[in-house]
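Below sits a lone chain in structure tokens, taken as the form predicted on its own.
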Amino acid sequence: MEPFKFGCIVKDEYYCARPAQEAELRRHIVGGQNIVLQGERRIGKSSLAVKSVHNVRGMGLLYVDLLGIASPADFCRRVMDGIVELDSSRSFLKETISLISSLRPLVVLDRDTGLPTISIDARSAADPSSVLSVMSMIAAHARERRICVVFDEFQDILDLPEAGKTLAEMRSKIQFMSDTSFIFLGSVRNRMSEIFSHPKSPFFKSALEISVDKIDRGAFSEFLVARFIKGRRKVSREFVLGLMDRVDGVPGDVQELCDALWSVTDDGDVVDEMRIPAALEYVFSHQGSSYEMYLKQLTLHQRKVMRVLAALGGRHVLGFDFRDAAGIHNASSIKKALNRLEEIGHVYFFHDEYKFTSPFFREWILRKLG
């Protein structure tokens, strides 16, 4: 069996624990306090927060996933989803029908799993007015049974067309929800902060900020070091440790790399530096096709702040080293670039650095263009 997991909400023993955040979390959410959880890409947010609602005893979990949500009626469907998962019975699903007859739910069976999932008519939850049905439908079960609901990826509503009705619909229901803590997970600090921050908007200092950090060295070493164990590879703790440094210890790419050097090796192997090469080379083979669409889809001065960036790091990105290397001499220019690249999801700023989303894309990046 595979010892690592990445790109997902990991769990049981694929899970590095967080002793401290999950006991802040679970203190919190007993108390019903509503949570903005923060922190880079892959850096762990959405498995801290299940696990620190399983930690709570008889704490139900909705969990609602918004990623690239596209309208009320997205919104909607995923919040359903959501409500299947947390209970399937009849009861449950027959109770939860009765709340959004408005946007005309039906109920069918998944051919491949076997279980209900709610379908509507999108043209009853075309606006924002719909959102507030199936708020008060997650009201309702909160009267029922203590749960906790978890909004991944919180940002992306702002994407929605009527993005301030839908927050506004809400927080209509959200501030009478006093016993039920809600949790907002997002990667992106900039649009947060526009819904949390910003004094307009119906969120304005609604919940407790969290930044969760990057995981422990010394625990996560350690949880690496039994995984290759687990996984009847040989390796250092001394070598665990530099390979967190290669990808900034960013849990998701650790796992991801720890994941590649598992595959490329076999039963009894010691898994050390000499190893790097191919396993980079394992993650480029599922990945260097979408690299290579990218790095179509940029301008020449970005494909040249790309490279650089790469060589050289994101702190001053303005200055003449920078510019030199880039053979683009007016400030401007490069700023312009990077914020394109951030808008497209390619690096992102933070502490005062910008940085590649994906560690390996830099990798590849170096080995392409370098």
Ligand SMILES: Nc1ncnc2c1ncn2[C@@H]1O[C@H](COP(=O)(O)OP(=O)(O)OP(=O)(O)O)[C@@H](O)[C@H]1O
Contents of the next structure:
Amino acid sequence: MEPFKFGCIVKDEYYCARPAQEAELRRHIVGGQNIVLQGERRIGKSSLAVKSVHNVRGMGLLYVDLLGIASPADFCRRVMDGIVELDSSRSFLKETISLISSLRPLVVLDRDTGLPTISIDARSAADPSSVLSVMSMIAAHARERRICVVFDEFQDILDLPEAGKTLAEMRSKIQFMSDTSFIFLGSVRNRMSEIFSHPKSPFFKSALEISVDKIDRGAFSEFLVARFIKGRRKVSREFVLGLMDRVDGVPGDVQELCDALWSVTDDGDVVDEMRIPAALEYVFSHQGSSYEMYLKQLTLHQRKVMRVLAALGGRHVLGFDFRDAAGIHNASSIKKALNRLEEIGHVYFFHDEYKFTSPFFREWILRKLG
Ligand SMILES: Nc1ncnc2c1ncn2[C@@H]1O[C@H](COP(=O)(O)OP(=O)(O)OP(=O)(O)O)[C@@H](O)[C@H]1O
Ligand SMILES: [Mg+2]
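Next up, the form predicted in complex with the ligand. The previous block was the form predicted on its own.
Below is the entire complex, every chain and molecule, led by the chain shown above.
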């Protein structure tokens, strides 16, 4: 049994409790308050939202992931998948489907799972009223039972060709559902603020902003030690605290590193500092080819900036030392490279500092180019 999980929503024994934030969310979910939940990548936004909804007895979770959403039809399909998952056994599924009859829905049983799935006619879903129709379907469910609606990676709505219109249609329905809590999750801060903080946006100031921070250091290290023990490894609390620091305490990265350490050791082994090189090799054996590809796609300047950022950190990127180490004397060239690297998603800027989005990519660059 693998004691660590990463890259997915974690539940049950894989989830480390965050009592304060769960309690705060619980209060808002029960009160029908809409929330924007923001935080860095892999900090645990999705897991926290799902857990907080499940904490409220009888509350149904309508979870809709909007990652990479391509069209309004895609939006409709994803909402309906969420509804099927929420209520596959309930009879009024049929009734609510009639609400979207204009989309010509087709219910078929999945061959493997036996659960119903809904497919819709792509052309009719391209109809301008399709978003309104599925929003009405959500409202119909909310009248029937208490639900909390979670839109994950909500900022991706902005990639739709007529994003403003889609947002306006969503908002027009949501504002009448005052007893239902909608939770909007997003990891790209500037795009989320485009939606919730821009005066011209239909969602302007429509939800309470809450940020997801790191998990309490004491609680998380205790949790991780217990997971190592469960996985039949010996480990000290100090070592685990050091691991957390190594990847900036980001839960997804911490779990990935722990998983690698667990994978390169055997039952009864002591997991300590000596095992870290092998663990990193293990991570690189899975991700190294992607890293190679990322690097190939960069210009020479961008590569130099990545190398120096990995070695010196990202606080004084325009200072002499940084420019000297990169061999790029023009500060605006450094800035330009960093802007592009941020656009691609390899780095981000937070609290006056440029950082690697993935600490493992940083370690790999240090090893490769350092
Ligand atoms: N409460 C938690 N306890 C233990 N591990 C956690 C917790 N929350 C997050 N993690 C770790 O982080 C990973 C990512 O979690 P999650 O998907 O919830 O984060 P996210 O912020 O939504 O990430 P993304 O930016 O990719 O959407 C999980 O797979 C798990 O390894
Ligand atoms: Mg997420």
